[in-house]
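Next up: just one chain, as structure tokens, the form predicted on its own.
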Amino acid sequence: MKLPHRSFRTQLLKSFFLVSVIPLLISCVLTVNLFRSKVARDIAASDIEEAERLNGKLTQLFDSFRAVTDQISEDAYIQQALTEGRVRIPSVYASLYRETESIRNISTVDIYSGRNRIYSTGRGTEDKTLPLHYGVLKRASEHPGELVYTVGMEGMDTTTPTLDIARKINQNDGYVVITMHAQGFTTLLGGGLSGQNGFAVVNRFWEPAFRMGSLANASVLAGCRDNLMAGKGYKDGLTGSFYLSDLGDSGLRSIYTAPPALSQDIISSMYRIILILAAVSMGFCLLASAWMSRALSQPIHELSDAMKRLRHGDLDAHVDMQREDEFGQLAEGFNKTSARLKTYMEEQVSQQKQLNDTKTAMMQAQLNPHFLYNTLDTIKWVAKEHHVPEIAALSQSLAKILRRSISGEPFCTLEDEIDLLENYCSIQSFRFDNSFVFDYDIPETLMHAVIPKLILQPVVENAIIHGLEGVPDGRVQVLAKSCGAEDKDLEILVTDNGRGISNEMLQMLARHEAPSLSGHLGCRNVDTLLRLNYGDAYGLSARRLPERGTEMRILLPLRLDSGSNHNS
């Protein structure tokens, strides 16, 4: 990038900064981000594994609850007690303790008859009642035979949640109620969590049945609930990772949380180290640029001064620099260039004089076609005067062809080209004793299409000379039509009923290689002219007709004459 009005030292300083400091900063930032990503992935995998372990234990526990309530509902002594009312017989307690052995160490199992508790695996014999018109017994009565899970509170301490699981097991309002306290969850899940992790079991209203670790703080779950009520994501505005899972068909969910993989203090320390490294690198860059600018600026100034003199026309500008490094090579190259430039300018003056002399000779040579045209015109009138109409007709046709060929315009209309072909074919018909006819079928609108001058005559000539040789009833026809997308191209077909084009010629035309067509100058010129003017998609092609003869196809863009000139 060119930086005008800037010193070399400034540019060198910027270059050192861009080359060393910026890549260092980018690499350091990428390293920190990659490290954060790697640590986050590893910790996330560990967190997911831990959450799955805890959820697996809860799922197994809920399966045990279902199995225990199945056994209780099928126990004959318990069913008898529920049917007859509260009966204190040892066999009922024995059955209850036997059926609840797998869960008794982490939960309390109560048997209710209506709203009254009649048996319990808990300590104490105090009476306990539960309402039938709401709460866990109400839900159990609405879903007989199924386990229902509700979040309750332990006694008067409304800050200590419990999980109540109930099932109706008798038609006479007999219920099994299993109560899970925080201690039972802790025993089941294996104690506390490591670090700042948290775990909680909540219902669909995000009321906790159990919480521990970082989720023991009620504000976190309250924040999740507030986000949901505001229509946001449950963890919006909260830091750390959250893993939310459904616990089977219980209607409960587990939440496992973990702190960020790297604390903000650690990340800030990493970026401070990056800034310190960047500052140190910048200092080294400044020192290096100052030293190198002194070593490099002097030869550059000398070369710059010599170039200024050369730009102002001093072709004798010379740099005297005794160095063997790249600057010495530059100085030597400059000196050679200025010397060659001086020689070149002298040669140019001489060549310009020769060019002027050549142009003068060419202008004089251009009189020859005009002289030939005027002479043919004179022959025509002499032939008419002496009553030789054939010579007059030939002279007139040839004069028209010459007048068109020496025209300075490189393009003409298709109508002008057809007119030239008619004159050309009249001469050739006389030459070949009227052994062929020429005709054309072109829509009137396409007669005004603009084409390069003299692109049809070489093709027609090729058809007459090579195609119709030895054919007594020869015919050459020119057809034209629009084609391509939206009829934007012009297709001109030159057909004959001659002996047909050779395979060798077909292959040369298909390759579009000018050297291959060196023996067919007319076809080569037409194909080259079209491809140079319009691109490789256009040009000259050919095919052998099934019945007899050859079809030459000329393809070029369709452009209609505006009526004022023949420019393309």
Second form
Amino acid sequence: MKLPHRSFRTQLLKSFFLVSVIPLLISCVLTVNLFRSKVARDIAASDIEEAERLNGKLTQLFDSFRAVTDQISEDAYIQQALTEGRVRIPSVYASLYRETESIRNISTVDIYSGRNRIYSTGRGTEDKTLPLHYGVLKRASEHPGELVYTVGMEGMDTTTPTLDIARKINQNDGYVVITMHAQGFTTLLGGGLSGQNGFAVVNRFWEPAFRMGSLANASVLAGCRDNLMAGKGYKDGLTGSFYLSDLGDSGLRSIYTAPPALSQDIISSMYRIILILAAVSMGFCLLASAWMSRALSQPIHELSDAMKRLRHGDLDAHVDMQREDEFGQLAEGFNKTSARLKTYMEEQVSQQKQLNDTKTAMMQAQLNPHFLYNTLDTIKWVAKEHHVPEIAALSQSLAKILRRSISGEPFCTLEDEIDLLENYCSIQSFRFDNSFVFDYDIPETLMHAVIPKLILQPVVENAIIHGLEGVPDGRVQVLAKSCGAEDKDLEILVTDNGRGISNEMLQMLARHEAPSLSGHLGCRNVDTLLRLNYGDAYGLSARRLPERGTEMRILLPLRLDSGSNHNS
Amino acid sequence: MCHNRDKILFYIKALRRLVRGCFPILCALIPAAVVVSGCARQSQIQNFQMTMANAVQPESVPEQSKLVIFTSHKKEVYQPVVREFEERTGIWVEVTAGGTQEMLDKIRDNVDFGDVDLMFGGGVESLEAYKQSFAPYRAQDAAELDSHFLSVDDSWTPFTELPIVFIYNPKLVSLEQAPKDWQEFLDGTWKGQIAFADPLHSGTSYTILCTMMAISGMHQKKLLDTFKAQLDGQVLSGSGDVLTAVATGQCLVGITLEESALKEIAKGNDIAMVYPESGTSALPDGCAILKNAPHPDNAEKFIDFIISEDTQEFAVESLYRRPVREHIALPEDRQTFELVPLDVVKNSREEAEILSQWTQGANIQSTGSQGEEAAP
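Condition change, the form predicted on its own to the form predicted in complex with its partner chain:
The complete assembly is shown below, putting the previous chain first.
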């Protein structure tokens, strides 16, 4: 009773789990992922927009640098000053200030003649030199007319980098040098970056010209550079998104970085919530399945109990269930069934009782066989007294047959049966004017074989009445021999020399059918008796003999009477 | 017929058993599939991020474009040189900076691993002492170098030379009073007014002691005792403190490197510089390729680069150093002086002994912050 209950509960739990927890998990995980991708997408889009904006400002600035240096290189006063050497011409400053108007708030513009600075839009007028064969002026002299961008080393200040842009504008080593400090960049780019974002401008060796936001920490870019040197991806070991972009043809590169859209903390706490939800719903599943299984199993248990009582004979078994549902119907059905069963059983019992009463009455009505036997004995003695030996012999034989047939024993020895046959045949012989003879040939050992009582008599009777009808010198012979594997079976043959068995009879015997002709009933009973006692391998069979007559064959297992104390 | 039906029944049963058996696997597979799909989407986001105008994906640096150097120079010295080298050659340089002794010890301990190419900086006497770690290389322009500064076996190549000079505070000491020669630092003229770094921490100070011994001809013990008496038991903990002490007037005079003095003067601090009349020593600093260097070709390029005319000129003009290459014009503020030759090998050998004599006897008090040593 326990195990199926538990498995029922497990099945319920499984189904609940399948319909509640699994869809919950799937939808939660899908939601989190969708949310994540949506947020990441949005933030990436806004990051890209911001990076594009900053890059746009820078490339725009670089374009204006080109325009400004174009103007300066075409300025007659400046060219004159450069060609003539270090000559201060007052109107130079006027044109320099005019031409650098657009960029002066974010950068310093210097004019160099050789290694010496001769004009500057910066504050003060102190002398300043730049090496001609090193750094920015070297680059500019290698690419005359072009703007060269280098990461500055002005003033040996190594902590805050600068961006130097130089252009050779005069054959006589005349250069314009634009210097951008961090402050200029900040003014241009509008300062504040959102959140933890960072922005930097680096040269092709990842050396920064400007850093702000999260990239103001020099170690981040240094780490990227080390990664590249070590043959790894530049952002190896760094989290967040990086957007790299070339800034026009300046050879500089901008780096925009943003922290991960959703930090690992948020993601893991979301998954934690999902797990808690799943656990809670799992708990509900457990409770619901327990409740359901109890609600279902209790009526089932009651019904099953009632059935058990019924099985053990309690026909008053009754289920009292106040339910309107299927279980109520089932209980009602059970109650009806048991009530019907009870009525049926009572009927059966009363019928049987009637039958028994009738049988008793019939038995009481039967004549006492011993009275018959004693009467026959008396007839025998009266006949002897009056010297009618035929009557004496007949009544003696009949008495013997009667005595044997009324004995309660179901089995007898073959010897007893032969004795009975002899008595029977003596009567029949008298009836049929000695028209046949009866003899037998049975080995002495087989005389003690145990056989069902009265199985030979009907066969012999059949042979005498049907086989020898109208035959003047009839003969009935009984033969017995052991046969089969290890002589375990006994074969008894009853042959006559009559007119032979009819085909109809042969078929009937072969098919074990009840004979339609009256008078053949005895043979059929023998066959049935043998089959019931010993199985279908045994029984009665018949065949027509080639010359004339019939052979009836009785086959049964050989069993010898151990005591052999049978009284004859 | 009957056989067929049995077969079909068998298959149906097997299928049902399979479905029942797969139930837990199905339960596990569904969330797994969702997570995997989530990850796939994540990578889509990564791809999406690259959809930006002018977007670039930097590639890692190829091995033939790398150079790994150790340096004992200050950043203001090595950075412009290294950047110029990168710009000209396209070679990426990885720099690890530290004190001379620290770097040389690292090199000695790790030379077998072959992950560093070059030592840039360090007095040639130090490089000489560690020359078993270096692979000889004769620079292309070696013939152009001042033969005074060449290594006998090309274990190292000199970069610049750093003469030792006297400094004084021009606000406190007039030009006439300013120290003229080494004798003044031994005869009590500036007793208790001398800014001098502890030779235990400053290689420059040790070189100064060696130079004094060579010039005065005094026995080393006597010289050390005499000089210590002049210091009045006061030494500064680092070379940088010498300049600060003089500029702030804490001391009146000092002995330091020409480079340091010129830098302070350029900054506009109250320092004036005097070259000793009887001459001074000028120890070169050098550069050497390590044995087992992973990028020896690039290391050779670097050596050729630092003694090239451009770099030597840059060192003179912008780093306030003196060239080792001949025919490099000196600015007006650099006077010529008589060079006092020092036996690099001998001084290197006797350093420990002299320093232990220095610490013995007289009580020396080290003052000032433990500054970074001005690299020779």
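Positions refer to the first chain, counted from 1. Basically, rigid core = biggest C-alpha set you can superpose within 1.5 Å across the two forms. None of the values given here were measured: they were computed from a predicted structure.
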Q. Does superposing the core leave R211 with a CA shift of 2 Å or more between these two forms?
A. no
Q.
Is G114 displaced by at least 2 Å at its C-alpha between these two forms when the rigid core is overlaid?
A. no
